[in-house]
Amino acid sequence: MVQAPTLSNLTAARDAYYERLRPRSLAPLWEVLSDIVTPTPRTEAVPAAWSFSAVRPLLLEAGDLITAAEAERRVLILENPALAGQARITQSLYAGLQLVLPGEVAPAHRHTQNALRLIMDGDSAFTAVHGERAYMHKHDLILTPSWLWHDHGNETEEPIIWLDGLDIPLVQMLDASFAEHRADRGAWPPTRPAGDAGHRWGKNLRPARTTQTQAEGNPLLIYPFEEWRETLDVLSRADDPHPHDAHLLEFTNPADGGAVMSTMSAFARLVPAGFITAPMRSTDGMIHVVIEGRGELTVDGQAFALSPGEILVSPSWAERSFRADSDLVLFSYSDRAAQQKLALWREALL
């Protein structure tokens, strides 16, 4: 039997004790238990803005320097400052700022991460899911749902620019990412007539009988803002603003009722003039775009200014507050789709 160390040498012996764990691939858990199960939660992340009028000529001035076929994807990542170098706004998702120049294609591809585009800049470029187009306008939500091939392409004289947002980190923390990328570097012939996708299943109608099966996600592929925002004046009208939400929507899945994808959520805010939302947390680190309207975000005390094309992040469980100057619109997403499958979602009104 081992004798018990004394009080006096106690500290050494674990020392000791801990040494001689390591090689063999063993840890005390009482040593880090308080850091990994914590009471609430804990993240790296911290509140950050960026504004688009800033981003823009960079973004451009890349499109001097690099091909989108070169590129595969011409984009500046919008990195959380805690997470330099990490490609992530949250802990479990991505954000970034992506250019096509008018002629281009951005090369057919696949991968199981799930992406949305909020559309920031330019009119009538293309995005293609399986050949099937959808034309995008400014503000209006496009979804490439995971493992379908897509391609983007813009035959207008203009630059298009959107922000994409992606559960990458969530699929890497995961081993799960899978990509292919079409042979011929090119896009994915047309299956359907230009304009079809999103009018199929929109107006909260689906067919009766249909082909679509879960793998195959979202069947509706295209939110556009003049639908969107006009269901948000509707709901103003109808309703007092929720004292800490304001007029919040949240976008669906015709096929099922869910979210829009199955990892990420993605809302539609109104605040009105002069409205104050009550201070909140939640657990899924949120990001924000201005699409119209000035006033201000308190995140955990810190003051963000907003104004049209302003891109924020609020963390998980960090303590948020709108203000609206004038009626203030907004787009979010998060990781809140997969936090409630995974039955951990919580928000605390405050």
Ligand code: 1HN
Second form
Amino acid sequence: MVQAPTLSNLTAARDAYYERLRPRSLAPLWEVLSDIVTPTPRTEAVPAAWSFSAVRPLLLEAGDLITAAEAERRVLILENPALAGQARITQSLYAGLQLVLPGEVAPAHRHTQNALRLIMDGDSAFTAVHGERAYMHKHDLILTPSWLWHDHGNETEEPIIWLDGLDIPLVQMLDASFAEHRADRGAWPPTRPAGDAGHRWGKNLRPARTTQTQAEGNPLLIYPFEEWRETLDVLSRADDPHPHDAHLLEFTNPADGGAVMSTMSAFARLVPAGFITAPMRSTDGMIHVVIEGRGELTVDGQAFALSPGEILVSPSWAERSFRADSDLVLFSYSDRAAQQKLALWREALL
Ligand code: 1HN
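Can you swap the form predicted alone for the form predicted in complex with the ligand?
Now the full complex is given, and it begins with the chain already shown.
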């Protein structure tokens, strides 16, 4: 008579079966299904915060240990504490703080990864795209879209530090990384004599006879702080704050009205003093930089004090809410552009 299998018999029989599958590169879906198709996003990334004032001296120490040319890019990566060693702040995005000292050049290269930069400290160093220089001022947003040659230089007397936001983990996941370097490991030859230093293209203008080959992407590479800050003020005078967003602007690509780059979206936010945003979730994990003001960001019940120079990450689908004790101005970026193209982006207004 055949006995009904006991639970332990069955487990042993299944395990033996799985053992036979493994060398054939086969795996039973039913053992993993609930881990890979979750009812809601279940990210490994955790909420976290860094203070620019605490990272700055450590970054300046790196200035004594390695040159920008030697490092190619002298950056301290802001790694999500739950994703240590993976060079990522969320599962799809990278963030880092980059230092270029007076007289240094970070040599020209290009790569398929998109990059955005938010200037944290310093004034009038430059990012050059195909040799066309954009001079950087505090809290300007600068873009280096995919596959454009770019280098950075600092001809001032002060160090410059900016936050780099790139889609490195996303490109890595898609196995779509390409990169090239100039044979001489130097800067791209400037398109204009040094006497023209100080220019800064903005207001949807750039030199007509530029060598930049960016027409197919975003023709605008710099969003000056004075312009985006003023636009936030205009919005806040015109509208009541949105319950979940407060006053929220998206930086747009003037070529198509869409996100600033193919994979990343960027935002400017003003939370007026005394305002608390209603809690919400979105599938894009966001990196936030405090530009002005004080308050608190609560992410899944964890409270982070906000003051100028704080850099924070609210992971995918975490419940977030801002409280402003004084007028709070924030810059944020995320992979929303990529998710929307893939028809995956969602939010929940709570
Ligand atoms: C890069 O090109 C820059 O151009 C900064 O400043 C950080 C991190 C990984 C790959 C490329 C830059 C980067 C990067």
